[in-house]
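Below you'll find only one chain, the form predicted on its own, shown as structure tokens.
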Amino acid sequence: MISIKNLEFRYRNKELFNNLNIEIEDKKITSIIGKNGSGKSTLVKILIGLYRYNGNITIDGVSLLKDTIKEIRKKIGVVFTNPDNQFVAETVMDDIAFTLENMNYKKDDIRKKIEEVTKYLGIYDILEANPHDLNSNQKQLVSLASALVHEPKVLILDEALTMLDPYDKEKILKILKELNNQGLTIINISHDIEDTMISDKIYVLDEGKIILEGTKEEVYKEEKLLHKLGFDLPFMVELSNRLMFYDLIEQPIYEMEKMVDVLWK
């Protein structure tokens, strides 16, 4: 779905990326993790056409160029860290509609699409509310609705789970997994390795370079390297490793419900 080849980028005479290569598979969940200053947010801004770059980036077969930015943005939905910074209207309805209005959708189609996405996300009953008055979970769901309402092929989460408490985060992770099962390609940008548990593939970014990549199972095995980069293993990975050490389970289990089922038996 997305191919990044030989990416080079400088900002204020500082080199951020030099020969960066990343492949995002279609209909998969890919996490790109790194500490603050590793280049994660800059990469997002490049992908949505806010920064010019050197190299070759294609999104759904279209090269990311000045002339193709509008076409590419129709293929992408983005949710940022702080939803308050994304809100542009005084009601949830108008805020979600803003995306479609910019794409010249007809009023009837706008109404229909907003109804569909808000019912799916469970926020249909707050369409007349001011988005700034909502709780953190509702705000992020409104931002997610705005990112999904035009049915993009790619959803980019730029530290979008950071401000959520564990309960709300778990709810949104389940929604993301459902959307992925329906064919949506998801890129999860985060500094928190816990957010990578739903990933098919993980890239670990450090100072603009890919230090580690692979499936989550492959990446989690590199515990020493992850510690060196400032990451502890996710809780469920640590738990699985300890239970395997004591022969209580035979293989890693990364979902709490499955772990409970196995231990209960």
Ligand code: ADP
Contents of the next structure:
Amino acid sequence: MISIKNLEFRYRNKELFNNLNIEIEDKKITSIIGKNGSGKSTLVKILIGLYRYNGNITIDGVSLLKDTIKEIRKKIGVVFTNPDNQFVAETVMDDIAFTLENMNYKKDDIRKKIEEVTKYLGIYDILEANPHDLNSNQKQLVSLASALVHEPKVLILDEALTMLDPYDKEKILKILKELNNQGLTIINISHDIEDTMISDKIYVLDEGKIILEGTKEEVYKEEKLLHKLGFDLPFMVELSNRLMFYDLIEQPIYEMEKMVDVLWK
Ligand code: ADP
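Now that you have shown the form predicted on its own, what about the form predicted in complex with ligand ADP?
What follows is the entire complex, opening with the chain shown before.
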């Protein structure tokens, strides 16, 4: 769905990416994690067409170039860390409409699309509220609605789960998993390894380079390397490893409910 080949990018006095290669598979959840300064935000800015780069990036078969950026923006939706910085209107309705107005949707279609997406996300009853007055979970759902309302093929989460408390995070992760099951490709960019638990594939970025890539199982096996890069294993992985050491479980279990079930028996 997204192919990044031989990406080169430098800030005036600093080379950040040199021959960076990333393949984001269609209909999968891919996480890209890295500590502060590893290049995550720069990568997002490149993908949404804010920075010029050298190399080849294609999104859904279209080369990411100045001339194609409008076409590409229709294919992607982005949710950032802090929704407050993204709200542009005084009501949730107008805020979500903004994306569609920019894409020249007709008034009737705008109304219909907003109704659909907000009903799906459970925020239909707050369409007249001021987005700034909402709680953090609702705010992030409004951002998600704005990112999804034009039915993109790819959703990019730029540290979008970071500010949520564990309860809200759990709820949003469930929605994301469901959207993914319906065919949405998701790129989850984060500094927190806990956020990788829902991914099919993980890339670990450090100082502009991919140091580790693979499935969850492959990446979580590299505990030493992860430590060196500043990451502890996710809680459920650590717990699974310890319980396996004492022969209390036979294989890793990453979902808490499942873990409780198995241990209870
Ligand atoms: P992350 O999002 O992973 O924290 P960034 O993409 O923000 O990483 O930064 C990667 C590197 O590029 C860092 O060393 C940072 O100092 C540098 N950098 C980021 N933005 C700029 C900029 N506007 N000008 C110069 N250097 C920058």
